[in-house]
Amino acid sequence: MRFRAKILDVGCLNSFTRVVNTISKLTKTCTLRLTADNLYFMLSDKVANGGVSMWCELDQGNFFDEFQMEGVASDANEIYLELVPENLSRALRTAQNAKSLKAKLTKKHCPCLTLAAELPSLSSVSRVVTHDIPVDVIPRKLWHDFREPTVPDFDVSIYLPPLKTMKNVIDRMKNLSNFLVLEANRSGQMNLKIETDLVSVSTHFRDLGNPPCGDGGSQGASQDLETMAQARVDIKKLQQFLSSQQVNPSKAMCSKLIYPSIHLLPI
């Protein structure tokens, strides 16, 4: 089992750092899956109990100039690692503007993901900062717990308003309740609502637009365009997601409303 990779382009390094920073704000631990072509950051919690599930897939060719790996076996050319994304994020922050970044799987006092950043220097002597990030190697028998989550048919898919606007609204609502109702329809309308014994507050958004249905699901074909689909959401978890965004998505978010949960997707 081996892994070795290298990033030479500063733009690619910064983009990869922003992705890791986003993930580190969403979860304390996650699973990193390495294959010959892709990297996956995964978090699987029990959504039915109010948990959060995350799936982040990266094409290694978009970030790395060199990428070599050998999986646990010839018929299972993959590696699964459990790590603390904050440790990886902290290491990458020291590598900003580095001439190169090397990553490899090593065996120190425990299995480690070792990052070596070559920093610019005014002298002929190179400066290299090395970080050993402890990881746990996940045995093959447990891999089936980390497959891509299936997304059921959704009631409504809608583009979200600008993230900063939505975050500002939710920041004010969190002082009133721990939960909000997010409702949307197929006419581009979305409402954020809080209803308690003492107060009722709602914020309305219009003309947001609805993305076309993909091949993987149906968007309430029999549903009226004006009918609202609802989901009750934990405000802190939604706020955490909005605050974590550092990848600068070009078109806010696409929110696929699936009762009783929501699916948020940067695009």
Contents of the next structure:
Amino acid sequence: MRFRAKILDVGCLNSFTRVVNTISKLTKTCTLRLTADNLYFMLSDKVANGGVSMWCELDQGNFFDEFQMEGVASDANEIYLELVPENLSRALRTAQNAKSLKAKLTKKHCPCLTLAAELPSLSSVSRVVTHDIPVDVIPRKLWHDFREPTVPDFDVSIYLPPLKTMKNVIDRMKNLSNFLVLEANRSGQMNLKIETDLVSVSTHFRDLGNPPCGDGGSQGASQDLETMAQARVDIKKLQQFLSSQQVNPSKAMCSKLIYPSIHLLPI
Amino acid sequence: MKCVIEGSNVKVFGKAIHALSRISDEMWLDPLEKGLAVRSVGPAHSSYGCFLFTRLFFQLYSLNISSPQAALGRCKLPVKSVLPLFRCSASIERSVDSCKISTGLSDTQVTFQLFCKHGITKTYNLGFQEHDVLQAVFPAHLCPNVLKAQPSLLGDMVIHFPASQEEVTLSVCPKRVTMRNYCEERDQIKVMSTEMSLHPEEFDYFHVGVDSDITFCLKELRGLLSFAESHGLPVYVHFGHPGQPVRFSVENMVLEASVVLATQTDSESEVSVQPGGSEDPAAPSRPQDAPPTAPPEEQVPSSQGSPVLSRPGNLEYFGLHVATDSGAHAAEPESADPATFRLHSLLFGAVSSPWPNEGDVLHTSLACASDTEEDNMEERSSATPMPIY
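Let me have the form predicted in complex with its partner chain next, following on from the form predicted on its own.
Whole complex next, starting from this chain.
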């Protein structure tokens, strides 16, 4: 099992760092899957009540100038590693002005993902920072746990309001209740509601716009535009997701709403 | 003692207090003839920080020489009572015109007065309890390794380590300087390890007499590094073998600041000369060459009650000892002897006399004779006491 990769372009390094930062805010540990063409960051949280699962697929060619991988076996040319994304994020944070970043799988006191950044220096010899990030190799027999989730049929798909606004609202609501009901319809209307014994609060958004009803839309055009599809979610998880997004706040996000879960897709 | 700090120097003073707060929860104000020394000693006496503000730093500095000791105003204060006065350096810059510190007027209080804009005066009377001051004696001229670096260089090195990283190991050899995080072996399995290395050319001055790996507490150093960076002062690093303390210092016309940290001893290098080992065969000191006047930690008066801290496992922190005189009267014969330096790496002067001027005072601190220097600190307690002047 071997892995070596190199990033030479500062822009690619920044983008990769932003993706890793987003993931590190979502979860403490995750699975990194390496194939010949892609990297995947995956998390499947099997908690019954309001768990979070995440699937992130990256084309390695978009980031790496060199990428060589040899999987566990010739008929299973993939590597699955469990790691703490915060470690990766921390290693990348101070290497943003690196001339080059090399990543490889090594064995120190345990299997490690070693990142070595070559940094500019005042002398003719570059500075080198090396980080050894401990990883666990996931054996092949557990790989089936990490299949790509299928995007289920959805009732409503809607663009979210600016994340900053939504985050502000949700931050306030979090103090009052643990669960929030999110409802949206195909007329670009979305409501966030909480209800407790003492108080009920709802925030209404208008004119959000719906993406074109492409694949997966069930009922289709026959559905009444005004009908709200509802889902009840844990506020903390939603807040965690929103605060992890490192995208420009004015960028739109697409949310597909199906009962009983919400899929949020940054675009 | 009465002194007035004016204008932008108030912010400098505040930053010094911040730096010292990283070392300990307590600080000493020690008015001296040459200026005001502000000191801090870390827990277990394994670290020490001192900022000496010379007379030039102050608009006014007056010391009442002929008064009894109490009036000199040496005092120990909790850092958390002083820090809030200088907490926000931006607002100090905006609103504080000058700061006046008065000690010795009362047996129990020191007064800080901040004269602010719009005629506002804030007066703080801070209580203190003790008069004795500890000071480390560090013979820098005996250190085989000396580095001088711009503060941004050291900042670039430590930035790769998270704020929570306690200890780091600095390794020097003629070709490379490396810093890596240190963790105890039992924690090592799942901890991310980081190593940063650069070429000696990047230092303003680089003299390595002996290749050495020293492990010390980074957290306590960060305060001084940030002070140096904000004032653009180059940092001097003096150190030697593992086990000998390391001193980081900065200075300019109006102040001198230093932080002395104990480093971990490597038990193998203590016991005997290792052929081809990390010990330089020409190194001046061997444990067995200890002179008879090694002071014990347990028997010194006015000590802050600190036995040498012994960490579990093989590596031990070289504790700080309380010895005799303070300041420039370091003409103790022991300190000139490299072997002695190695043993009592950090010597503290407990100033118990009415007048701290060098040479005039008889100190009655005890020091202990021990026949052989054992690496195992517990065996020292069998030595017999002997006075040292």
